[in-house]
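Presented as structure tokens, the chain that follows is alone, the form predicted on its own.
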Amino acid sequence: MLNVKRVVLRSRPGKDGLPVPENFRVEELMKSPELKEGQVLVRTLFLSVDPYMRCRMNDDTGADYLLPWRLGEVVDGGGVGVVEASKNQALSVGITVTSFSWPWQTYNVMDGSLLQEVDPEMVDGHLSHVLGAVGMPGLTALLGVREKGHVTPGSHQTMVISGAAGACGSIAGQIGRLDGCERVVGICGSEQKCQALVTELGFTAGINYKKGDISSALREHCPAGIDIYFDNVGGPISDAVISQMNPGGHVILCGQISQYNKDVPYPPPLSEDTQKALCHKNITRERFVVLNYIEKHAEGLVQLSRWVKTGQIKVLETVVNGIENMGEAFCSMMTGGNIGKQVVKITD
């Protein structure tokens, strides 16, 4: 028998739409890890919390590729762990595995078809990076820039990234720089984050949207206008960026975290002025979903691994310890409490 801790969805956010740690409940129970053919027992090492999960707290996620979490049932998301017992010929005891649908439990009996083996060398032994820079957020950054950004080396382009100190934005800005953008400007919510963008990640500048006028700051740091906008937040910040974009520019519509707590469709409706700017300047703004590019994931992960291992991409990470802190880690991430990827360490 195993002593298993798990996190279930206790309640959905209230009328204000803001999630709170009390929406989640930690349960402890004894379970017998009996395996059927094809199954494995995994011990969880790290779990991921991500902005898209806010949509899964609703009755309707607003996206056909995302199922809502059910009340009273175990929550799931990105996870990485080690195989403790196996009845699956492809997955031997001791290997590291990951899944996009990993239940928030300390131990799980899972169907082997839901798991992918991880080579620890891909992340230089930093297994949490499987959930960040060399995982889905890294792929979102890489393929978002490559498929929707239209970066052209030598053309003196300026890229702006909102949510720039988060898991995806912090990688996207570095990829924009590596791919040839002349200026890479990040927007985030604190002076500490702005400093990290410039001194640690090589951004040209960081703008604290909570301090001063964001439009003035954009004019200062993007004197030739904005060519590419990697949009993680939406709302007034995106309106300000789009108003200063050059004709023929490109918006990479990755996320809208500022709107996730509101009862609006995804992507949320734009202001009339922003719609006019997009139309008159012939700016492309297409929704980007990384799952639509599965055939490019393997090659993308190899590229991300190479960049991380050679130090061309720096990884920022905020780690919280203990499955009992999953709810707090999630809510902190939703309000910008993290620098880089937010992960929760479950076991060693």
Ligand SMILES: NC(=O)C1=CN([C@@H]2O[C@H](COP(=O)(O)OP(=O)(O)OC[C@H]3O[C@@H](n4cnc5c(N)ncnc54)[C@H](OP(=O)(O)O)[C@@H]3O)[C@@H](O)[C@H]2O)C=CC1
Given for the second form:
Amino acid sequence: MLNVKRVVLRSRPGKDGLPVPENFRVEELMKSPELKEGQVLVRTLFLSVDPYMRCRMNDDTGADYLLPWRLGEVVDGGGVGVVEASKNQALSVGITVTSFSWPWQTYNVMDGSLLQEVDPEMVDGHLSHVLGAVGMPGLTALLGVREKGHVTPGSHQTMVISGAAGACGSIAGQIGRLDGCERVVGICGSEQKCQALVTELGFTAGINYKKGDISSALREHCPAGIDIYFDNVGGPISDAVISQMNPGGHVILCGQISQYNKDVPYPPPLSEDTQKALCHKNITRERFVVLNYIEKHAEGLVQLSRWVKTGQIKVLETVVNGIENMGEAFCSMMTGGNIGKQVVKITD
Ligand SMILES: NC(=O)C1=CN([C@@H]2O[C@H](COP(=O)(O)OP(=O)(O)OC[C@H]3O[C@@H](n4cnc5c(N)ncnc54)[C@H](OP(=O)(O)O)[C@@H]3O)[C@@H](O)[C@H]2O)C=CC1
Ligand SMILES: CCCCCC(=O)/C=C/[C@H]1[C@H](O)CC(=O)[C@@H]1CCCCCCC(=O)O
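Can you now output the form predicted in complex with this ligand? The one shown was the form predicted on its own.
First the chain shown before, then all remaining chains and molecules of the complex.
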């Protein structure tokens, strides 16, 4: 018999409400894991908390690729763990595996078809990176910049990133620099984060949107205007950035976290001024979803792994311990408590 802890959705915050840790409930039970053909028993090592999960807390997620979490049921998301028992020929005991649909549970019986094997060498043994820099957020940064950013080395471009100290933003800015942008300016929510962007990650400057006027800080740090905008947040921050973009610029529409606690569709409607600015200056703003580029994921992960191993990309992470703290970790990430990727360590 196994002692299993799991997290279920207790209540929904409402489409217009702030999520709270009490929306989740931790349960403990004894289970005897019976494996059917094709299944494996996995022990969870790390679980991911991500902004899109806020949409899964609603009964209508607003996105066709996202299913709502159901009340009273175990919630799921990105996870990584180790196979402890197997009735699947392709997945042997002891290997490391990952999935986008990992139940928030200390142990899971899972169908092997839901799992991908992980080579721990790819992350130099740092298995949490499978959920961050060498995983979905890293790919989002890489493919977002490469597919929608139009970075042209030697053309003195300025890139601005909002949500710059988070999982995707911190990697996107470093890729902008590696790919040849002349200036890479990050917007984030604290002085400590701004300092990390510049001293640890090599950004040109950091702007704290909670202090002072963003527009004048952007004018100071982007004297030649803005060519590329990696947008993680939307709302008034994005209005301020787009108003200073150069003609022919490109917005990478990655996410709009500032609007996720509101009852608006995705992507949320733009202000009239911003719409006019995009149109008059011929700025592209195409929707980007990393899952639409699955054929580029394997090659992208090899590139990200190489950059991290050679130190060309630095990884920032915020780690919380214990499955009991999943709800706290999620709500903390949604309000800026993380620097780099927020993960939860479940077992050693
Ligand atoms: N298109 C795609 O395929 C994908 C899109 N995404 C999107 O990318 C974005 C970043 O995700 P991820 O890197 O995982 O998360 P982060 O690690 O960046 O964490 C979220 C951050 O958002 C910031 N934030 C929260 N509320 C606000 C607000 N009202 N205004 C400005 N900033 C806010 C906080 O930082 P701060 O201290 O700076 O406020 C917080 O740390 C999200 O919008 C997400 O939905 C993510 C993955 C894939
Ligand atoms: C509705 C707001 C979405 C904002 C954009 C965003 O954060 C998208 C995130 C996805 C990204 O494309 C890759 C992912 O892993 C995120 C979604 C994961 C989908 C899992 C689907 C599982 C399910 O619905 O059952």
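Numbering follows the first chain given and starts at 1. None of these values were measured; they are calculated from a predicted model. Note that the rigid core is defined as the largest set of C-alphas that superpose within 1.5 Å between two forms.
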After a core superposition, would you say D16 shifts its C-alpha by at least 2 Å between these two forms?
yes
